[in-house]
Amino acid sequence: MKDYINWAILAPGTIANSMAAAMNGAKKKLPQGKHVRTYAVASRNLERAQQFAAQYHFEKAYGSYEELLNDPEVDAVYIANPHAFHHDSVIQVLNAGKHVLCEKPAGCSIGQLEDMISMAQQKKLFFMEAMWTAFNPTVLEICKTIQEGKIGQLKHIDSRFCNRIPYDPKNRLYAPELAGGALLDLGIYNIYFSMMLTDFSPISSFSSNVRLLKGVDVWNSVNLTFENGVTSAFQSAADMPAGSDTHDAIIFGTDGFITVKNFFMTQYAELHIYKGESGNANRKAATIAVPFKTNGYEYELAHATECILQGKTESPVHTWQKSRNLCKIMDSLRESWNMKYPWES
């Protein structure tokens, strides 16, 4: 039985530095250094891919897709080109009998997601969205902060993630074809990060407001409510600074709250204790913080190389089923804004 996974990587973009760097830093710390292994990357550019591989140490590089479909050596793929492309890439990867990492999000609509499930259940393959919060340790300190009732009961979050970059209709974020838009991108995070904090507790309701551009939301403001009774309020936005340097949470509860620095890559957070019945008065309780190992992405990496060696198709952390609420919770707030790729008109 092997005790290694020889990994890929589809589309050497700027996220997929990330992962790279990532599975040279599990080849050191993972057990024996044998689970990750950098095989192979493929481009639509030869010369890029030869650059990337050079760059992160891959034995392989390839010019097309197609190549690193039909070698048979390759045994999982990380999928990282942009999000409108990764329904018929992760089709195709599963059809050549790889297994799958996706990039967030997997599919851009409910449908696209289904769609991958299902090939993933017939070639018995593990297939799962890159939700990289799903792993962060300090992420998972923090609810482990709420469960045990440090705040008290848990009443509200609040979040932020607006990015202020230049319009360019060539830019994925400004583009409809290339699914852009700041949901999809950033406001994916706001929405995660709440459901993980309510222990994904189902959407009862909720409403927005959205500016559009050129057929994509540029900025967003949403409000959730759960059914346990925690609501979530946040913005996200592709054209608007957040007004800060970092991109922050806040998590109330009757007791206190939790200020959360970055919250969707976070390696810092706080725990304020009020001090009195009323007011804002209140003491910091404790720091939390788990610094990455290497920069955030080999948790979820480490995990579905596990996942995969153990034989499972799914993920029993970032579930098939989450990630479908979390897919349909967008596709019900494209759908009350009117908003449609241009595949879906």
Ligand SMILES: NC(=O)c1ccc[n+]([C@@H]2O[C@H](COP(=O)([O-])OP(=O)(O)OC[C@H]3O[C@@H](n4cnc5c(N)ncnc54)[C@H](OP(=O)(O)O)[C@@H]3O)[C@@H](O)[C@H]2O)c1
The other form holds:
Amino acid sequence: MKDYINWAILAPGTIANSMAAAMNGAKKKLPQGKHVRTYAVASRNLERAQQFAAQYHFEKAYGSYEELLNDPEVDAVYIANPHAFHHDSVIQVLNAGKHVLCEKPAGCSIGQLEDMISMAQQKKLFFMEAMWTAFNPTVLEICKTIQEGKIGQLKHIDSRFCNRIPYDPKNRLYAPELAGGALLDLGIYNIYFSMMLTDFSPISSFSSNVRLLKGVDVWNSVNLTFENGVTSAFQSAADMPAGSDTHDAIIFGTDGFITVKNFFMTQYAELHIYKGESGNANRKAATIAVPFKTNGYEYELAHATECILQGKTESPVHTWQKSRNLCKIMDSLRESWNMKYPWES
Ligand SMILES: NC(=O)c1ccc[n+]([C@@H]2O[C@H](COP(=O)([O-])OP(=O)(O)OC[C@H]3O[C@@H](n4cnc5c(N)ncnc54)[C@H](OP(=O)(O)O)[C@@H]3O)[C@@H](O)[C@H]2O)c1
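Return one more block: the form predicted together with this ligand, after the form predicted on its own shown previously.
Time for the whole complex; same chain goes first.
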């Protein structure tokens, strides 16, 4: 039986570099001798594909996505173009008979996501949104720490994912035609992180503030309440002045709290326990830190590769239902802001 997957990358841009590095790292590191083959890369520009293939040791370089889809040797495709193109790319790749790992957000709306899931079901192929935080070993340790009751009862999650990016109408974060905005690019992580910590308790209500610029949210502040009573408050932004904690989170419980550096890609958190019945005095009780083996993308890649080799169509970890719940809350927030992408009006 085949013990490797011929991976291909569609759209070798910024994040594709990180995944390509992880693919190279995973060539030797997957369990049971199963492995990743860095097989092909396709760009709309042949020279870009060739340079990327040479840098990351891919065997084939294509100057169009169609050529990649027509290559019968390609088993699975990592889709890394801007989110506005995910729907059509996922449908085309599945239709060509190849498995899919698609960058987040897989769908810009629940309708798009449902199309992808239906196509994966119909074709009996693997499809997963590349939500790498779901597989981050430090985040998983944090979840375990909470489940073990080390901070008492979980009460509240506070997080920020705010970047300072100069305004440029061509930058995908500022471009409505590319499904721009802070929520779908950055806030998606704040939501998913909160969902993980609350063990995927459904969201019962939300409120928010937003600052829109030319049709996209450049700053948002969101409050979520989960059915289990836990609350989450977050900000995500494209044009925020950078600060020392603009990528961090604090998780509050009745007996203590956890501080998390770079929560969406964390390798470092601290557990603090309150001293006594009242007051804010606390002691650092533990460090929660699991360093990446490569760069953090290796875990979702290993999981997707294992799922494909085992004949699964859906990840048992980042399930389609979790993608749906994530997408639905982003749809609801955008609706409350009256923010529609050009193809939605
Ligand atoms: N998981 C993470 O940590 C992470 C981090 C960053 C981004 N992302 C996600 O990854 C996706 C890509 O983000 P990125 O920052 O890597 O994007 P990017 O560098 O702007 O673009 C990636 C590639 O998409 C194609 N592309 C770019 N602009 C296009 C346009 N206007 N029309 C058609 N194709 C275009 C190009 O591929 P060609 O070479 O084929 O022209 C480009 O190289 C987004 O959905 C984002 O949310 C994830």
